[in-house]
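First comes one chain, alone, set out as structure tokens in the form predicted on its own.
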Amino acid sequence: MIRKALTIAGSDSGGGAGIEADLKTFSAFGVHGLVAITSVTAQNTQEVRAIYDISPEVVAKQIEAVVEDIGVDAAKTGMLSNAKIIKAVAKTVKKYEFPLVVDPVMIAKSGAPLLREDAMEALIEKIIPLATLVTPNKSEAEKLSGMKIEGLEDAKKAAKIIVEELGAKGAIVKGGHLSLSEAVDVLYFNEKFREYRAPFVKGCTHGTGCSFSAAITANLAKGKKLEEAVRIAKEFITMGIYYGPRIGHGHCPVNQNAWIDIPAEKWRVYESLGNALKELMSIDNLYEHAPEVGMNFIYALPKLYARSKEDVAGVKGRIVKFGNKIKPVGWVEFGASDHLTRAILTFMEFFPEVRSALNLKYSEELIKKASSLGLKVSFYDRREEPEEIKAKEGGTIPWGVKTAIERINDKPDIIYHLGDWGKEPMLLIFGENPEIVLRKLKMLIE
């Protein structure tokens, strides 16, 4: 059964907020998105250049059209712009019985006003009493409650005012601007307070409010209870901020797709590396090239999502010599490799498309053969490593890979080093994916 969610909001031409953010969020949760556009804005990541309000009659007709034909399981409001639109929306929504999440949008991320001053009274009188949940940030909660919010206790008081005095069923005051050590959102619902905590993450914040309220709406449409819908939305928005794409020259947008992209990409990586590992084990005489410390074979998530060891799949326990063959100690897992992970994450800073690597025992013969085959080869010398890098745990490999790339000012297929005290000489093969790494490996040893 396909669930349907409706967004009654403005359009953001930059695609970061408004109905564009809402529809992407609905889609991330497998919910069919419906729209009633209230206003068309000309905006980007830096500014709002123009606003054109849709006539209240057309806004109402949009709502009626989708409800009466397709049906709505939950809805949300975003930018309502003026008092006439607010009254038309309230009158229309009142006719239907579905949960309504009200995001009281007042100011754009760039600072431009999105709700006219004379519309505040209409918002409080007409829309808030219809809300299943109101989702204000600190400044919006201050305007709705009429009180100054200095910290968590004030946020609780404001949420309670919005419910008990203004008539909403629930209110959650978002904690992004409360100057706390964590991002703490305070929900007041059914005469109880509940806190939702998450660490602050650096990333993109354009469209956070829209995406958060849309995530709640989508989960209400799917039949989740309000507290659970908020919990999921909190996790969703934290991920969206962290993995936001750095586009534009202002406030970059939240990445709603991360919610579905990361699990999908992890499966692709796992399957591809697993198949390549099976093929690797069938290569004759590969054990002759296995280093004493063992081999590993890794594949990272796409650059946008590859931030740490947990975003790179490798072979658990490495690949070791087993008689005249090689054998993986474990199977493919994310976070299984340490040394090669540092190498590939550094490599991807220069060439994001290169996501896979394999290590072999150093061989002068293999280096000569690689050059004769037209493969690009570079190296780094551990003896040249600066003392401040040596003193830093895990700093050698990133420094070495960076040095090797800069040495040829190109994309190397192979990087090697001749070792140092207690460090075995090593050769690393790089490629866009495991299949390409295997192809280069076979060129060298077959």
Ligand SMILES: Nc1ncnc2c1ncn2[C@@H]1O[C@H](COP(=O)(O)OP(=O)(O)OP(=O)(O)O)[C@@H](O)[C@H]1O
Given for the second form:
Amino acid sequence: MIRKALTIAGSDSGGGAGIEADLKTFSAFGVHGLVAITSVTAQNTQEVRAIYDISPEVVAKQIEAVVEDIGVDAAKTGMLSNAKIIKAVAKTVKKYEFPLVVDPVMIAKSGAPLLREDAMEALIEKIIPLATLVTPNKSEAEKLSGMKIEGLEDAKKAAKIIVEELGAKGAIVKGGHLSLSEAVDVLYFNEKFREYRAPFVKGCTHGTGCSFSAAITANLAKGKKLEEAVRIAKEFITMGIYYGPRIGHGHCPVNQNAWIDIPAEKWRVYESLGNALKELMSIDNLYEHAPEVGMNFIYALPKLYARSKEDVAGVKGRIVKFGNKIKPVGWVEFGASDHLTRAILTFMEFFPEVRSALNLKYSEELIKKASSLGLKVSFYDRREEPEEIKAKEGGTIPWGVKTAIERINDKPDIIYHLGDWGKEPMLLIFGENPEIVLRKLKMLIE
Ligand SMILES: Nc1ncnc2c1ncn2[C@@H]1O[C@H](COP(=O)(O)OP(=O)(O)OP(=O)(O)O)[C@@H](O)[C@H]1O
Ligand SMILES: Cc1ncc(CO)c(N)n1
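Moving on from the form predicted on its own, kindly provide the form predicted together with the ligand as a structure.
Now the full complex is given, and it begins with the chain already shown.
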């Protein structure tokens, strides 16, 4: 049975925070999302241009409509905007039993106020006491607790005040804006403190608070214990920030999809490369073209997710000559290739859509044939490699691929080099996916 989570929050037209972030987060956890919109904001990554509050009656009616028909396993609040909406929300949710996560949204990342000054009292009096968990950031926790927060100990004190004096069941003070060496959040719940730590990552932070509280809500809806829901949400938000898409001109948005996109893309890569590898092994004369150092066949995750060696799949132990056949030593694994991986990651900086490659033994004949077939061919000469790059471990291939691409100022199908002392001459075939690489290979050698 699918679980249902409700978000009572404002809309962010930029799709990074608010209702939009919450729905994407719910989806990422396989939970059906329900909404009660409190306010419509005209917003982008840089600023909030307008705020139009929905009438409190309509906010209440949205909640009732979904609870009474569909049912709610857990709910969260985000931007509540004004005192009348706060009162209507409190009165309505009080009628029901579901756990409630309260993200006490006050100010947008861009600096715009999302809660009227005169609504603070209503938030503290009407909503906080209903909360299973309150999720303030540093300045929100300061407003709620009435104390200044400098470090972790202060954050703990504030969390305790929010529980003991304001009446929430739990509070987690988020460390995104605390100047600590890690992103540490402190939870006070059931009279115990718990810390959640993650490294600060460079990335996109518009919508972190919304997505974090929505992730907790989704996991509560799935029946997870609060501490476990927070642990999962912490992993989720760190990943979402790291893989945020660089869009807009201000604070770019969290990528809520990374959580499901990466496993899905990994599966596609396994399947596609695995199928192509089976087909590769059925090519009769391939062993004649296999280099002495072995062959590999690789496929990278989409550009947004292809950051390092671990994001590129290849054949474990390479593909080797075995009599007059070729044989993969292991099977398809992420992180299995070194040389070709460096080549594809460099290639993708120029042409992000080109994600697959395979290497063959160089032969003049193949290069001639490639040109006659209309394939674009370029090369690099290891003897021309600048000394400072030679001195750097692993620098040759990125330099070579860059040199080859810049030489023809176009997207090559093939890049070769004639070797150097102790280096076997090699020919690399590139393509958008393994099937396209295979097609080019067959044109060449069959
Ligand atoms: N650069 C970062 N790297 C890793 N984690 C971060 C980073 N910035 C924030 N976080 C984490 O993201 C979560 C949200 O915290 P944050 O303090 O950013 O919320 P917020 O200020 O309410 O967000 P918003 O601006 O969307 O309202 C917390 O778990 C926090 O530790
Ligand atoms: C609608 C909305 N809710 C919450 C936030 C918090 O960042 C935002 N920027 N916009």
